[in-house]
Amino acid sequence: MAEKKHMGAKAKSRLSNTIIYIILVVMTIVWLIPFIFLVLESFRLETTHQVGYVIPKQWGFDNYIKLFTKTDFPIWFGNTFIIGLVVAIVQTIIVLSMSYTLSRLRFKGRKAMMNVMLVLGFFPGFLSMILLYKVLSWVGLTGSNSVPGLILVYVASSGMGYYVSKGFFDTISRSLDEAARIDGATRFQIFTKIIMPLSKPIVIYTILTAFMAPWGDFMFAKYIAHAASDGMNVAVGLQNMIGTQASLAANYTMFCAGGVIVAIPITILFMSLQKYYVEGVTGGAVKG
């Protein structure tokens, strides 16, 4: 009787599982079908007009090479590599500092300084656009100098994404710390020489969000290049390339090309740390 009742659990187990698999598979292919669109217009050559079937009928990397050649796309691409690999350091560092004297430190205030900052980060923010371009405009960062105008907004704020960096700095031992400190080891030397080592997967999703953030942005982008092609991302480049109709129709297969260079780099970045990503994500997840 307990045999057969081991047989039938594991019977279902296996199908709920098939199940699972079968859902999850559905998934990445209903995932997967519009960067294969992108990706098969990208090499299309009969026309540079959308059009009503999959298939290209004349395949070639023209598409590619006007891209690099009739356009600002490597100013554009170099802005945002710019702006994301700057964003990615220095938002790193302030966000696992924070969080780890946040997790380690207690102070008068610490408390109330954790709430405002999470109440805060409850409030959108598009809300703040208007007065950041106007102090942005006032120093002279918008426009065609919107690059160091995009990089100071996105590290302006960095502390307050600590939550996740925090509840995995949370499950250290703290006794680490206090043995450090009994052989003489400052705050510094314990966070640099013993936390860290330690923290590779927070280290690791901290670069990775951060540097994803900007990579995508457009909203706030577009908000401060305004039509200055020399201060634009990637994004706001590729949609000012297409913003009219005109626009559209004569480089609509070049606007797929340019969806397709960017985003080779962030998914090579994506997959090749991924298992780091989400060691990162589950170590951050406890209450703190």
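Residue numbers count along the first chain shown, from 1. Take the two forms, superpose them, and find the largest set of C-alpha atoms that agree within 1.5 Å; that set is the rigid core. None of these values were measured; they are calculated from a predicted model. Compared with the form predicted in complex with its partner chain:
I55: CA moves less than 2 Å between the two forms after rigid-core fitting. Core-aligned CA deviation for T18 between the two forms: 2 Å or greater.
The two forms, fitted on the rigid core, differ between the two forms by less than 2 Å at the CA of M117.
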The other form holds:
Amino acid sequence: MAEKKHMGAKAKSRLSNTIIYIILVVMTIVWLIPFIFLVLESFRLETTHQVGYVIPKQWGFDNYIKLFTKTDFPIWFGNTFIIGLVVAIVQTIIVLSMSYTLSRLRFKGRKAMMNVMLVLGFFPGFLSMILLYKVLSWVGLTGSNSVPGLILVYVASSGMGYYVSKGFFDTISRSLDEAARIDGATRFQIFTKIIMPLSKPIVIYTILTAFMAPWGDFMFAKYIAHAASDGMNVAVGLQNMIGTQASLAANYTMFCAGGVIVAIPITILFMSLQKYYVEGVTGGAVKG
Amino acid sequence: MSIKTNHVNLFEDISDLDYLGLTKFQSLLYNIIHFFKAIPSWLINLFKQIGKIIAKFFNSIVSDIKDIGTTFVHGDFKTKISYFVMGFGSIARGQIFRGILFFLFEVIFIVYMVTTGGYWLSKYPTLGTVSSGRQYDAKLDTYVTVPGDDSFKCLFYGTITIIFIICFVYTWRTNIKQNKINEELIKNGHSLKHAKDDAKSLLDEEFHKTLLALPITGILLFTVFPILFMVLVAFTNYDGAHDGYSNLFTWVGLTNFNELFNINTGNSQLSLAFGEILSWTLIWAFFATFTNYFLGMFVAIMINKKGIKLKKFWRGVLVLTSAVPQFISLLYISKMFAANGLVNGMMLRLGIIKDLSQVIRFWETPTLARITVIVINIWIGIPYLMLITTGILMNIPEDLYESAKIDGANAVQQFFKITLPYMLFVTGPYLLTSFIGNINNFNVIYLLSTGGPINPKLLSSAGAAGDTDLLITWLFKITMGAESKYYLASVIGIMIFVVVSILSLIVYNVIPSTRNEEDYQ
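Starting from the form predicted on its own shown above, please give the structure in the form predicted in complex with its partner chain.
To see the whole picture, the full complex is given below, headed by that same chain.
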């Protein structure tokens, strides 16, 4: 007790900093370990099933070669890439026009519209898939043709995800609009010439999140593609690859290779645009 | 401990002075008691509000009908003809483009109703009477399939027809209003707007219509209509066996809801399974939300602390892990924790477990599986929460901490007196969103444990379910399963809606609204 009392403020903060460093180092290890293991296991040649160790006894690229030549992985990757690209463009247009309108234009029924969308969001989105699947299958956009069907499903309801970008537009001063109105600008001109140039961060954030979402979607993609391998996205395809005990034993290391291939481009893209993502995420949480 | 202390009854309203005299525990108790005491009056208010909205709706219909009558009586012949030939008034007064649109809409409506709409409407009450079957064809000397009704199409097109009729009535009403307005404008010597002016105003006064056209169409077609349709399905017996084509399905009223709540059915399996899965869903959402929230905040505070170096590095590592698409980490970690996975393999090597008989079965033991999904979800969630909270923590005015230090507050006191209240104040709505998100957190559960381990107690007419199944994964399994009980999926979807609505109502009413969208502008 006596010793503790005499411990100076400096020593005390040194102690607490040391503890924090220890925690942070442990955390870093815990958070990185799965990915290091994933990469290591993807190079293992001696077995295809799960083993109790990580460092391969035989190294090689065979899993990657097999992945690209023996499975539909290139198709899954291409599907997901196309979906991501189209969704990123169209969804950004939809989300931005929605959030801009709700944030900066005042018209009859605005509040009511926002409330209706809030309540609609209480329904699990998956519920509508039962009908959408049927209708999409009438027009032939399921199974092997899932890509356009999925794009339609992702994009069509994206207007409801306006919250984050609306929060951003809410922070731009209204006096800008008013000054422009006095100078005779129409609302269309204010949108394109004044607000949009100021909104680079939120535009990039919206594009980034829109592009990344299809890479992680499992539920909708699985439902629309069902068992058609050439209509799957990477998530469904890779899950399918290790879906049963037998396929898990046969494909486990190949699955690891697939995970690495998907993770690398997405992670690079994400890290290079990280700044905008952080801005969007923080702003979104504060303003709802 | 007695609730009646200090001569104050906590069940009654007390004055501010008495309230200040309570101990911390008592004031907390007081707040909780009064929260629950307020529920009845709050519910009454809610119903009053709903009643008011309904009354307002009917009032406006009555006044609309009156207005339709008076417009007809006082209107000129152009207006009168417009009652039967939509758009006539507009064309006669020079608004040709607008008038043609009105007229075209009427023509399309009449043609549709005569050719197909009437047919689907007549099928709507029964959802079809003749199922397709095989019949002997004498000419071909074989059995051929005779197409019958398709219940799914009856429901689908019937609903569309009803919506179309509502749209028509609304447009007809708009057409009459238009005539009235135009008549008045002309009487007062104003000129009418033409198509060119209309087009121009779409980029200015009416710019919101231009911007909203595409998003709202998408939402109406891909969200509103499907939800409406699925709500209707909850009142039918549509499933894999009654697919509507080879076997018709039909309206069954509240039967499905009765089954779920075990009313007059004598079979409680489904309601037991529902209760069990619902309570686990809420437990899961609670832990998933708050463990992430507090641990994420804790990590952010640690990294933010003065004197900690390499801040960018620590943050960067966490962000990096959240950049990898979630399904990869989820699937990989799920396999890591398998009975023959890496975690058990490592423990065997390190001698923590002696042999294969001692392997820890993370995914096969009910309670352990539940704990494991929550713990792995912490791993998933901390980077994200760290990012969110870092930004907000930096916004807390530094001088608050300075003056607290001068008053002799230690780090723990500073956290509970300054940081936490500020965070809760700012992120209150986010907590609600994230709670709802976790109720519907399909990916984490399905990719980690696929809802397992299968629990025989949860076996019901909806099929098998597991101990970590959430309502949303259960719903998914029901639709994907062999029996495809779509009607049950709809009922459960509606139940998720009810649960989420109730939670949101409570939270919105308890947490005072902290944000105003025009605060910043």
